[in-house]
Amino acid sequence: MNDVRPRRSALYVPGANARALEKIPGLDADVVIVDLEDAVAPAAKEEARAAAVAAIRRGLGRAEIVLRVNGGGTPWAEADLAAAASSGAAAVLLPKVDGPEVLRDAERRLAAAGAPGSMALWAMIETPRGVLRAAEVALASPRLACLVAGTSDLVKDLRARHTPGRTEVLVALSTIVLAARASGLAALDGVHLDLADDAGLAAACRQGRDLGFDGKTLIHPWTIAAANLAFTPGDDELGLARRIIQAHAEAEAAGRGVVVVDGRLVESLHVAEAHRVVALAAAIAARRG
């Protein structure tokens, strides 16, 4: 079975806000991405830097803590991932991720630094390049668990237009999908950028669930609500998946071969997507909890 962990709302704070940075532990949100840099000014890096793996090492609450680092090829990459490496962050997200070799010099990077070997990377797929190379990409290490979707920087490259539909990034979206899914990793969507814009960020929510996605980025506080609505198994989900599990159950003690639940056929690809929405529910009330 695949990882279970909720990751509904992934929320990026700035890492030179010490202000939001106090603020983690209240928050509601699943997964929390401290960043190094794109919300962090030039002459702000170093600064930046240190406060966010002060912080994270004091403790930032039950959220999943992930660190973003400058890209490699910037005056601060190097001293990010040495950072990262003690830092305590249960992940390091990766930007501007365009092929395999960008995860394969991190890890290095990683491990000569003395990184524990529970710590995961996170790769940003935000570049049209990328984007064709997902597949690989997922591929690069061991270490990786989960592919994010970069929209705003995506949108800018391929000289597109944000629509409501994002019709302009579906066909990424799905490939970011497909890649993370055949190797058994999370995925996460892009962020939502009109604040003002409620029905937009519902809608862009629930097409996120529906095009498969475990969660969604988000770049303010008050859009983890939404979030953790859209990615949460609804009672009737969840109360399909318990039926689905009982009657094939019911079905392998009696010899059944067949199983119909509601009107439709039940295959076992069916009774482990059940399993899978049962555990990420109970995951999801044992942290409410």
Contents of the next structure:
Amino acid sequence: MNDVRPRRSALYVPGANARALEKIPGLDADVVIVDLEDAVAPAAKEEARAAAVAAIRRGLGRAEIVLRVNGGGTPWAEADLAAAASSGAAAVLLPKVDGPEVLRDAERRLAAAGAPGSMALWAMIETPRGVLRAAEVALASPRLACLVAGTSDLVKDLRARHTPGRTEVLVALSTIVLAARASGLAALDGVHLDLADDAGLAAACRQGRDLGFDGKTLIHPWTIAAANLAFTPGDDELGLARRIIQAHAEAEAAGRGVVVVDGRLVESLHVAEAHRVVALAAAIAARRG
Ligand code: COA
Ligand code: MG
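Next, report the structure of the form predicted together with coenzyme A (COA); the form predicted alone has already been given.
Below, the chain from earlier opens the complete complex, with every other chain and molecule after it.
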């Protein structure tokens, strides 16, 4: 189920960095995004593509493997998509998606290159136009499974500044979550650029979780644990979810429609959310298992 697959941590790994690629199987990230775009210099694009695809084909452990290709309109886009089609990656992440046509074009190219029907498309929303058209983007392709916020590009394009509370991107982040949820997609938050700022990273992870994201994109292995912690349902949350499910079942059996748990009214909508929390916790436990 797309809904309960753990995607708490999504680590970018530069496709041109052999040492970083080698480390992937030993990391505890739920998702690994092997990058051919911004993390790879123009002179290294072909080499990175070959190395990334070879590494994915060999197998990179149990993370969900996503290949970020170069955008349409760059000299590498076509060959990247053709290589991605047979790479065995679970998904292809398209950068700077600013309208539904970008997805439709990628979808056509992937199909023409023989991509399996199970290969998903993920879309980065990281331009002002992309944010404004996020709802249309979210509906553009049956392969689309996840929207990924690209806050670094967005802050640049907005001529905004990175602030600790991320006021400058809050509207965009919520727009991305709205678009994703309206279409049943997953949503991942942008990266935290300051690698020396543990408290700021933890706060940003919690903020993303509270906004509704499923997880956070990351640039360094040392930040995986913070994201996994923030996006794992806590013991309190899980306990409450279990009590809600039980109390509601008992009330229903007794012919009552509503019930109070911990002093709060519980309705069917809370029960549905409680089931999601329990299922997510079980999926995380199974992953650890
Ligand atoms: N994935 C996998 N391994 C990584 C990694 C990553 N993203 N970032 C660092 N590592 C590895 C390093 O190879 C190093 O391994 P080693 O000790 O075996 O040599 C170890 O983790 C410690 O790395 P460190 O020395 O602290 O960092 P660095 O200076 O090598 O790299 C960055 C710092 C920021 C350049 C690097 O983390 C990076 O390239 N991140 C991804 C950037 C990216 O993809 N950007 C595009 C999307 S925003
Ligand atoms: Mg970007």
